Amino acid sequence: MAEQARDDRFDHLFASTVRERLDGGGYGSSASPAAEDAVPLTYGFPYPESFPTAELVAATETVLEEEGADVLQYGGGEYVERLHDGLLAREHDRGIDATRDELIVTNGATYALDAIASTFLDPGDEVLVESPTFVWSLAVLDNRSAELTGVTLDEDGLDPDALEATLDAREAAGEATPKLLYTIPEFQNPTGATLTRERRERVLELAAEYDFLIVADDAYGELRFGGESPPPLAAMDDAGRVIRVGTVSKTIAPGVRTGWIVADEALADQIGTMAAGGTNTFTQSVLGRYFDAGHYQPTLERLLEGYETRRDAMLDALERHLPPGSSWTEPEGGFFLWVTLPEGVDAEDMLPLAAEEGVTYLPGERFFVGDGGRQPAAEPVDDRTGGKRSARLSFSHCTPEELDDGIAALARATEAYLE
């Protein structure tokens, strides 16, 4: 076969969602410039010392010794069920009285969201998302050919007035009610905002009134080191409209790739069918032993100390280094905060300069619904309805000293860009 300038001889075989991205369109572009010596404030990675390596080694040895070949066989052994027990116990601690039939264990939270999307979405179905929201969740929904509409959020999370206005406008135009609302109610990615209790109640009322389901992504809910948490949406839901997604990627380790879904049994039956097969039962067995041995809570408490130290270090560095006209969120948990730089800054355009100065980050524009979707009709709130001069900064991975260096580099880049 003859060589071609670009290896495009298979382009016509790709799905339409892939073909639309061949020239750089679509979601999922979250790379930063390669900068070997730059402080990476880009990705929400746990800090390396947080991983419970010794406990996971001990759990692996135990399940291999006690369950032998069963742990390596399809379906795993008894410790798979122990994991289910451990997850349900954690949910119960959050006020969610889920049963085994309402729990689905998955290969991570992203896989869980994809299983939910495949269960409910036909091509062209509407999904409401926070604006901004996690870029890879946008990519998952876009992969299912969903139409995405952004709904404004602020420091108190998703704005229910904006949500109601969006629903009313669609109804008045004769458009179908969206099937799903995707929200990150606790320490939202990318802003760090937490949805207040009052707003949670209103969102649940709107879900019942307009007949849609709420996908509540709770990746960060247990990582609170200040203030008090409102009840999870699922704990406040009496109508079975909340589909809850959890993960141990932030509280144990991302590499174990284990998440879960809690949903009304009627919904869980169908989601489970779409998510069937392919789960890593060996990893589930190891995690089952990890929970059974009582490692989860002590490790979580150590994590909270480490993340709080890092959050405080970043906030202190922002206060000392960033130029006038800058602002930022102050989350009480999670991995991220949202910084808005002075007027005149384009965070995307400034990224190569920032990398030269010694820091990388994710520009805010990447977290919004793209050109093919609809943005909220609202006034900017700290640049959160466009993201042009904003960035998501992660404090989870670096040391306090590195965080200070990174914010100082961001300040230098900002001043140089404005000059």
Ligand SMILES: Cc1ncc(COP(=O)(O)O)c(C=O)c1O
Second form
Amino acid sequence: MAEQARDDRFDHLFASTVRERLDGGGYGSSASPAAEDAVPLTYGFPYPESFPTAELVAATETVLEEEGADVLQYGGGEYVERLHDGLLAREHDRGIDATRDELIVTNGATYALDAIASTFLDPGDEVLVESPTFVWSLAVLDNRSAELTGVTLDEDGLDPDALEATLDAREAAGEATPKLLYTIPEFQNPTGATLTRERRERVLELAAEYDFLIVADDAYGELRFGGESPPPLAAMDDAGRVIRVGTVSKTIAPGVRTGWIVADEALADQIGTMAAGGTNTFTQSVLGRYFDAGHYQPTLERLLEGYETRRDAMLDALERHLPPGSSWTEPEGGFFLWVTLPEGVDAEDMLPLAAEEGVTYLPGERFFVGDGGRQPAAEPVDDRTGGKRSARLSFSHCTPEELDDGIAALARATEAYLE
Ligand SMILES: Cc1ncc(COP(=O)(O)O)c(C=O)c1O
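Switch from the form predicted on its own to the form predicted in complex with the ligand and print that structure.
Shown next: the complete complex, the earlier chain at its head.
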């Protein structure tokens, strides 16, 4: 069937950032071949039974009964405050002594990042990001026409030597220091890597030395099922350089669209003014009640079991099915792992074949900063954390049985592709 031409009548009215990507390109493509029967290892979605539906129904009823008009009014009522208390208590448990003035509740982590980007970035400002990193965050930064530079990451997270080399090289060339470093220190999306304590210290030192802020996106930190947690960057920061972003998308449900920012008050004041349009205080009230009623921790414990079982099932399946020459990360939490397939595989090119065999995934190259921010990395690095041979596999959404089927299909596709 012939493809329909794009309707271009209004192209001249779009902003330049939109015009530049009208004919494709742009970060955030999660396009997979349509394959209804394939096991989707593509999306970082929670598994459907993870949602605390009964608890949310009860919390909704309570807030409507108790606070009726306030809950539905601009600004909300008492339960919004309860949510603030609940979030600050969780932060405190992670070693972060934030005050109410340092907390901004947002409509999710992505919204938080957008508010941060609009507070700090002029077009052309430099932002350092991990390479690879979460593509939707790249899209948010790209929307502000930021210049994005990738910094190498390995199993221990962002590489501070590479970070320092990048900063040095920019300084030597007389280029402006980046304003922001965007990092996902815990169970990174897409690799599952966690930044070590020693590396955290170095990154904080470099931020002070080169005068930039660190945006630490902690979407997965509470989902640890093994090993020791290094302290969050914000807990180690005594200079106010870490802007911490959190979300309940992975610990309650993405549909509630609630996240938060913790930042030094001088920064929080300004970020707060840029978070335009208000936030969803109805949902915040429901979550305030959810925290108050003590649902957060038991639900989290149930989810930890669910995700650990799935992570184990995927690791076990990789071990049993994948051909020699494959390797993968073994995250101690989160939603994802990063697989590198044998020499000769191009994961993007192989995707249609994989879909026919019964699995979809996100090819690794899509997570790299590229040419002007719009193409995959020009020369993907074919090592353990590299692009072309790699893929992000999500273990969060499918059942253990489906994960096994999906990895078996990935193995068949790899073998067929290499033939
Ligand atoms: C690192 C990271 N940050 C943010 C998000 C999105 O968070 P939210 O749903 O709160 O916008 C995700 C979800 O996939 C993520 O992986």
